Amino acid sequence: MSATSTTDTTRAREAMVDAIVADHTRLGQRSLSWAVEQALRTVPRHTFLPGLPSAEAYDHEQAVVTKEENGLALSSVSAPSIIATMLHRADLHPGQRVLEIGSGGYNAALIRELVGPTGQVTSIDIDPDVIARAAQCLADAAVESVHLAVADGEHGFAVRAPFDRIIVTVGAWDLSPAWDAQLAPDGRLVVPMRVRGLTRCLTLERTAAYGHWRALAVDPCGFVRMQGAGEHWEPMPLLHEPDGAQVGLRLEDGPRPDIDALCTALNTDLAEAWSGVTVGAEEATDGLDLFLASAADGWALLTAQRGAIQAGLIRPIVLTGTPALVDTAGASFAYRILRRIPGQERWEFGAVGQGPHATRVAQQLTDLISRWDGDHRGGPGPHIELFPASTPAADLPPGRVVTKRHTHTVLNWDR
C-alpha cells in the first residue's frame, strides 16, 4: 500500500471515530468509552472490506453485506456506529473471555484489541464461507489469537466456556439456554433481540433469581437474522400480491386476523386521524415504535413495495415495517403516517384506517401516539426483563408479556 493510500485510510478512520463520538454526545448517550474509541482508531476496517473505497469502508453508519442469497442478506460487516455501541455496552476489560456469535472478522479484531493478550476471543458462525472469509481478513490485518469455528450460535461454544461476555452479532428471536449456561455468573450478554417484530439490542445481566435477566440498556439496531436452530420467521400474509406492488403484515407475537377480510379492507375508502404530536426531521422514533408494540394488542408491522405506493394503494412511512394496528374485530386496520407542518421542519403523526371500522382503529392508533407523547416521550423507555418460559403467568410482573420458546419477555413502561 502506498504512503498516500495509508494516509487516506488513516484519515477516513479518524473521521469515522470522530463521527461516532459526536453521535453519542448528540444523542445524549454516555460518552463512548476511551478503550472502545482507541480500538476503533487502531483496527483497520478497510482490511475487512477489501475492494471497498475508503469513504464507504469508514462510513460510520454503513453496514456492508458480505454474503447474500436470493436477495436476502446472510452475513454482513455491521455499521461501525452499532458496533461501537455494543462494545461500549459490553464493558470489555483486559483478560476477559469473550464469545462472539456471528462472525465477520472486524468485530473480533476490535474485541481482541480490548481484551488484550491475556484475554480470549472466540468467534463462531454457522456458515463455513463466513468463517473462511473472517480468517483471511484477520490474517491480512495481522490480528492473531482469535479462535474461529463453524458452529450453530444457538448452542454457543461450550468447549471454550465459561465466557465473561457473550456478544451476539446476528438478529436473535429468543435467548438460548446455552448462552445462559456458558456465561460466567457475573457475565454480561449483549444481543440484538426481536421483540414483537422490532429489533433492539439488549444489554442483559442476570439477577439473583435463576434464569431471570434484566436489560441494562435498550438500543435500536438492525442485523441479519440468525440461522440454524435459533432461526425464526414471523407470519407475513400478503394483502396485495402482484410482484413489485406487494403489501403485507408482519405479525410476529401479534394478532391472527382474518386475512381475507383485511385484503378487502385494503380496497375500501380511507379514514384519517391526526394526533397533534409532532416530530423533527432528525428526531428518532424508535421509542414510539417500541411503545406502540408494547401497548397495542393488535400490533403489526405493515410492509409495502414501491409499486403499491406508486399505485396509490398504500402510503406507509417505512417500506420494511410501518407501525400498524389490527382491529379486534379483525376486519380493519390502521397504520401510522406523517404530514408536514406548513412552514416548519416538523411533521405530525397520524393514522390511516381501512375497513368497516377504519375511523375507530385509526383513532385508537393516534390515541396511543398521544399517550406516548404525554407519558413517556423523552423518558427512559421500558423496563425489560426475561424469565424462563416455565415461569407461571401469575409469577410474572405486570406489563406486556411476549412468550417465546425459551423465555417470557416482559416490557413495563410504568416502573
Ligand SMILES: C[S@@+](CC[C@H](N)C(=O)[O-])C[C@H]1O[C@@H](n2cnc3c(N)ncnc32)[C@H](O)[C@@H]1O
Second form
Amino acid sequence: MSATSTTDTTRAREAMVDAIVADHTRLGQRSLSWAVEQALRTVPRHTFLPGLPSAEAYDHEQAVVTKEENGLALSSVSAPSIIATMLHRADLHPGQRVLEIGSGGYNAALIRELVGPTGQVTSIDIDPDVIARAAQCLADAAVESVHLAVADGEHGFAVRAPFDRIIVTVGAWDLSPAWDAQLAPDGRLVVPMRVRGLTRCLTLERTAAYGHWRALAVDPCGFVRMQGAGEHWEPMPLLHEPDGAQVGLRLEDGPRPDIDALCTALNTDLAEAWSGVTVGAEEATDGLDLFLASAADGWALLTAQRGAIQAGLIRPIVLTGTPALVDTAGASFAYRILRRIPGQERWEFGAVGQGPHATRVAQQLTDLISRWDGDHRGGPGPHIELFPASTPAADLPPGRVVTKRHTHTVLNWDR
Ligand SMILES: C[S@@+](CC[C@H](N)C(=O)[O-])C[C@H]1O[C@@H](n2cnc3c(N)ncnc32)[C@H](O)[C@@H]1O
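What I would like now is the form predicted in complex with the ligand, since the data block earlier showed the form predicted alone; can you produce it?
Below is the whole assembly, all chains and molecules, this chain first.
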C-alpha cells in the first residue's frame, strides 16, 4: 500500500470514529466508552472490505452487503455506528470469553482488541462462504487468535462455552435457550430482536429468577434475518398483489384479521386525521414506533412497493414498514402519514384510515400518537423483560405481552 493511501485510510478512520463519538455525545445518555473508541481507531476496517473506496469503507452509518440472493441481503459487514453501540453495550473487558454469532471479520477483530491476549474470541456463521471470507480478511489484517467456525448460532457453540458475553449480529426473532445455557451466570447478551416486527438491539442481563432477563438498553437497529433453526417470518398477507405495486401488512403471529375485508378497505372510504404532534428532520421516531407497537392491539406494519404509491393507492410511507392499526371488528385499517409544516423543517404526524370505519381507526391512531407525545416523548422508553414461554400468564407482570416459541417478552411503559 502506498504512503498516500495509508494516510487516506488513517484519515478516513479517524473521521469515522469522530463521527461516531459525536453521535453518541449528541444522543446524551451513552458517551462511547474509551476502550471501544480506541479499538475503532486501531482496526483497519478497509481490510475487511477489499476493493471498496475508503470513503465508503469508513462511512460510519453504512453497512456493506457482501452476499445476497434474489434481492435479499444474506450477509453484510455491519455499519460502524451500530457495531460501536453494541460493543459499548456489551461492556467488554480484557480476559473475557466472547461468542459472536454472525461473522464478517471486522467486529471479531474489534472484540479481539477489547478482550486482549488473555481473552478468547469465537465467531460463528451459518454460511461457510462468510467464514472463508472472514478468515481471509482477518489474516490480511494480521489479526490472530479468532476462533472461526461454521455453525448455526441458534445452538450457540457449546464446545467453547461458557461465555462472558454473547453478541448476536444477526436479526433474531426469539431468545435461544442455548444462549441462556452457554452464558456465564453474570454474563451479558446483546441481541437484535424483532419485537412486534420492529428490530431493537436488546442488552440483556439475567435476574436471580430462572430464565428471567431484563433489558438494560434498547437501541434501534437493522440486521439481516437469522437463517437456520431460529429463522422466523412473520405473516405478511398482501392487500394488493400486482408485482411492483404490492401492498402488504406485516402482522405479529396470532389471530389473523379478515384479509379480504381489508383488501376491500384499501380501495374504499378514505379518512384523514391529524395529531398536532410534530417531528424535526433529524429526530428519531423509534420510540414512537415502539410505543404504538406496545399500545395498539391491532398493531401491524404496512409495507408497499413503489408502484402502489405511484398509482396513488396509498400515500408515501416507509416502504419496508410503516406503523398501522387494524380495526378487526370494523374491517378497516389506518396507517401513519406525515405532512410538512409550511415554512419549517418539521412534519406533523397524521393517519389515513380506510374501510367502513376509516374515521374511527384513523382517530385511534392519532390519539395514540398524542398519548406518546404527552406521556413518553423524551422519556426512558419501555421497561422490557423476558420470561420463559412456560411462565403462566398470571405470573407475568403488567404490560404488552409478546409470546414466542421460547419466551414471553413484556413491554411496560409505566415506570
Ligand atoms: C450482519 S452479518 C454479521 C456482521 C459481522 N458481525 C461484522 O463483523 O460486520 C450477519 C451474518 O449472520 C449470519 N447468520 C444468519 N443466520 C445465522 C445463524 N443462524 N447462525 C450463525 N450465523 C447466521 C449470516 O450468514 C451473516 O453473515
